[in-house]
Amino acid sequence: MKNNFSKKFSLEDVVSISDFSRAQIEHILSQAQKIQKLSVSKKTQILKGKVVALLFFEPSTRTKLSFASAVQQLGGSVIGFDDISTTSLVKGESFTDTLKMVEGYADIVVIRHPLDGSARLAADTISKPVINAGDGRNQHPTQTLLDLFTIQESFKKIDGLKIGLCGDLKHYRPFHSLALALSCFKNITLYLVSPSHLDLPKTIREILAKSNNAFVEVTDLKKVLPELDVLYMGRIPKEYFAEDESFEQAKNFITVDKVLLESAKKNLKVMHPLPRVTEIAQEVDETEHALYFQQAANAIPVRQALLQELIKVKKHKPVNSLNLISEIQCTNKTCISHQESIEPKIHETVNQKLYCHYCGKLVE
């Protein structure tokens, strides 16, 4: 397949969904549709002779397996790890030294890491394209691209839909990336459904407020369910709760079952990045509302489209056009800048607000 990177994509890394324009998002979705229709023989030529490193510093099922499958179906090879106890990290090797070592072994590096901003640091450190497969509580851009692909395949559009995000909006990175991506589209009504202490981060809400779309914050899914075209559920991620936060209070926030769905539109689609815990009853799997397993399957063509674009990239040395300040430390305690021996980088916007270069969080 002809690569249109230079004309239509122009990203050298996939770190944040905020780096994407609407045109770039639509290009990936279009390429995913095309690659889905390719014969096996044509697919296996795209990454022939190429190596993709999967560096998973935290557990994963769907993301790791779908990336591995996507690479192998395109004729490439996979190296990497998903258990840091088997690596030199346990001997004290730094994250950046691990990256510099892997840089010599692979053509593309896919990273999943428990700390916010790790993918941005990786992209700044090595000369090979970096794909963020989830960084802490921050973002999960490739999940969002497959989510958008799933919505578009189901409704033949994204503009004009009423979409509910329901669960832990504070910590859960798929919510963060999807909310940001939807701000690129038109006439979206976004319903943010969460316990009051687990609402969407202020930085993201400010971006939504500047978009042309409406968003409504509620704590009761039942009140808005009849309005929705898409209900995007997410689990309450225990691993991201601090000791002073009440996981037990939030873990059973809502369970979507057949009784609840009786008030929904007939064509409502229920999505979930998985794994689910108690937030969607298994009985929903049998209904026409369930879209989450197809959503998971859509990871293959979407991630193949990204790999196809990035494999021909020759990265340029980063040019810092931002007003960077190194004297101020990021106030986000889960940011990678607190672990690695690196100089903090805070950039100042035109309205004099300060944001961390790595995790993107507002410095307050």
Second form
Amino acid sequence: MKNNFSKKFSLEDVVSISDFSRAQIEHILSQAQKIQKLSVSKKTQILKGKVVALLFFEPSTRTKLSFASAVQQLGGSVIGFDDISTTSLVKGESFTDTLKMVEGYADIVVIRHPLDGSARLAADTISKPVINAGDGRNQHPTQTLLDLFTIQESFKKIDGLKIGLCGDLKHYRPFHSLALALSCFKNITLYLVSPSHLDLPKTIREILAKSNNAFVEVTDLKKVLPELDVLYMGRIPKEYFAEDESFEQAKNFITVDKVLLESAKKNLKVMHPLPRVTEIAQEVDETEHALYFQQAANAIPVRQALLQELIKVKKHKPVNSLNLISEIQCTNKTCISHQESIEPKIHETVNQKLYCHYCGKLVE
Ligand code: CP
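The structure above corresponds to the form predicted alone; please provide the structure of the form predicted together with phosphoric acid mono(formamide)ester (CP).
Full complex below, order starting with the chain above.
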């Protein structure tokens, strides 16, 4: 299917970073650079008269505010909610009915939701482009694009870097999307640093193993810190621990401070999607290593570049034509397919592995 918009960006929704090719990622990064240089009068033409809905079923500071600011700087306006207790969801309206209403009120829908696969369900449900602003323990693709933009701005390249991901690799979605995106780049060495019970999900490890990049798994950051160009820290997200998982055991996994950083390369950059809790001591903020506040600011041009592409989209009717199995349930307990009165959708690969259409996880 062909769209009548940029040939370099043929996506109709931004749901999973795995939907992006390297060329599409690079296109967004270069558009983000260009957008920063536009005059105010040119910028405000891009979304003039357009409405973007920000549907936040889960708390956010950066993602919500940066999308709102990005839209307004492009001449558009925003509607939405960030407190579901003020919506008709509390009267029993379903997630999909809510989306069908918003479809009539907005040109693009940005959604954050606590359940994995919610953004894919939203994208399948409505004919307006959907942007995933974080779906449960699954993905945060726009965070990843701004992370890559930040790395590229700082190092003038992404290929060849040694990048450490440190924290709860099991639950924390920015790690998932970034690890997947880096598999499109060359000669990356990925150092996966986590407590052993909080390592990367199997579905993502399979993709990393198939890529040409090396990855090394350790539980002690000190062992690999001197190697790194980028140390990408993440929060231990209490809200995503199941009752039978020990948050208390994990919560103090690591604090990066000035003493620890003495063994790092002079040019090491420390990144974090934020909010931080105890993973990075405040004293690091004043060092040359700290890149996380610049990273957060880069949300504006990157999200503007995405909005600029998606506003041109004429969406095609989704998925019904795909060969999906509905007799098998997704085995991921936090997938939205368990919460809504919707049919499971599982697809089978040529090697007979089954993956959930919504959350993308391997069905085991
Ligand atoms: N990085 C990020 O997603 O932050 P918020 O949860 O504040 O949006």
